[in-house]
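The chain below stands alone and is given in structure tokens; this is the form predicted alone.
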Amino acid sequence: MIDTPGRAEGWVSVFAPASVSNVGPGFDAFGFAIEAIGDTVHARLRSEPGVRIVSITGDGGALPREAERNTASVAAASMLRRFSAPPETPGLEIAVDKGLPLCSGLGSSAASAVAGAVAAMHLVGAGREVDVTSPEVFEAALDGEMVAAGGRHADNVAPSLLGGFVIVRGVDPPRWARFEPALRCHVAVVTPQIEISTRAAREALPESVSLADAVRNWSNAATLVLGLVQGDRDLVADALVDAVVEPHRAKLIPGAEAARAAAREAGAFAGGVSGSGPTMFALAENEMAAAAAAAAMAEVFAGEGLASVSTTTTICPEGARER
């Protein structure tokens, strides 16, 4: 990690949490932030224009160092353009600490983009109080996410930026509804060591959907939100089922269905594929049940010859914030 001695030296550090997206029937629309893990971007102004990446840690050398190809720097550059114009446009130096595995289904690219946009906002916001709900920050983060995802998908960006559970209602312009679930639950996330890119996962999607499956998903999506808002575990357990996308994406993850069943047997009450995969998530009433569910899923993946990384956490009410 780069030495960032604080504001006295001009550095700003912003953390953006990981997120679980799609969330059952909520393809491209539902996402929630999770505690403890995420990405951090450090930034400071420089006299030369443009954004320069000074270091990236935690990625094993896999991420591009060119500013025009990296999600964090693209988002930061977009933020710069929104608050200044040539020749007054300042430049930035950024350093990225990756706390999330790449192509995991936990919003890795979105977290970097969000942290980059918010860090730039802190530095060039023209004296304005930093407001992560502002359209400018949201749009800058989407610009960064587009580099990795190939489109302006907000189901990871929104919860990483805002925290809580977010329903994405549109991206042009950004529109969302955010709430903190009344259902208090613990979250198990298990990432088997295989790589599924967002683009590859999108290629697995069906070209058409039957009316019966569409109606089932509409019903499940509405019921899932109601269950979370009312704190009704049984409603959430019944409704966190996807009839459209997840059946196709689960085929890309060896042991996915067995892992889901094992989590339920171990004490989880719902779960599925996070984002594009390969991460699987499960919801449980307490930390012990979540830990048992995580262990059960990891055991299934081990039986498939896959090592995995497990985390037991909770839904995070906070989104991106300065550290």
Contents of the next structure:
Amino acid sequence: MIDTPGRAEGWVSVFAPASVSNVGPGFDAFGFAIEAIGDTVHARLRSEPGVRIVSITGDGGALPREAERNTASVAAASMLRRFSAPPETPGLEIAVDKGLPLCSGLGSSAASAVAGAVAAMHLVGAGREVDVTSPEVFEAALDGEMVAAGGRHADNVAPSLLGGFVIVRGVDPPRWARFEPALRCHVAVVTPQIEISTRAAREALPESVSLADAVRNWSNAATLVLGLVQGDRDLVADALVDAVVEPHRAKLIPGAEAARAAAREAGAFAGGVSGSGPTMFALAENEMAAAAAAAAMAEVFAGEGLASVSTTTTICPEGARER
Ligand code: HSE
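The block above covers the form predicted alone; next, return the form predicted in complex with ligand HSE.
Starting with the chain above, the whole complex follows.
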């Protein structure tokens, strides 16, 4: 832990939630924030220019400590560039508390980047009200996310920043459509203990897709959103299917197809790979069914010789916020 970051010492602390991205047919476009788990970034001004990382906890020493290679500090530095004007260019020091496992498919790098960008905005926002919907924060968080993910896709950044369910419509400039699903559901997330980097998972994808698969996906994507907005469980159950990306990604996760089937048998009505994996998620009508789905998926992974970590949660309407 760092020395008691708190308001008295000038520290600002921002929490950003985990997220499930892609959500079946919405590759690089859909994501929703989840309750209970996420990353926290503490930041305060310092007189020297630039961003310095003073500590990182919860990562087992795995994350880079160099400011130019860490998602949170790159995002904070991007905010600094956008808002601070010479000659009074301030620097920042930041401390990162990782609540999310790395390379898990739960938007870990995005959560750190979002928390870094928002914490920096509190400090260098030139007196502007901190507004998580401002394009500058979105772009700065995306600058941070790029360091880890290697691409400018915002389907984890957007829900972690904004909460709810977000459709990313563009990143340059940032455009999105956000809503809170009328469908009430619980979410099971199970992370088997293998790491899959987003870069590796993207390299596993084909360069082109058949027209038939594309048609299936855009039909499913539109139907899924309609089902979520209308609270129609059957539509969501039928449409949360990806013909384009998941078939390739599932091959990287031992037991993925069996885990998905086991979750359905245990009472979930939909599910799939979370982001680039290896986390699998399942949607269920109530907490008990979500817990049963999580247990069923964990059992499949155990059969593959993989320990796993399970969480039962809900879609989180709130995005990044000060703590
Ligand atoms: N849409 C991204 C992917 C999310 O699946 O590669 C992971 O960051």
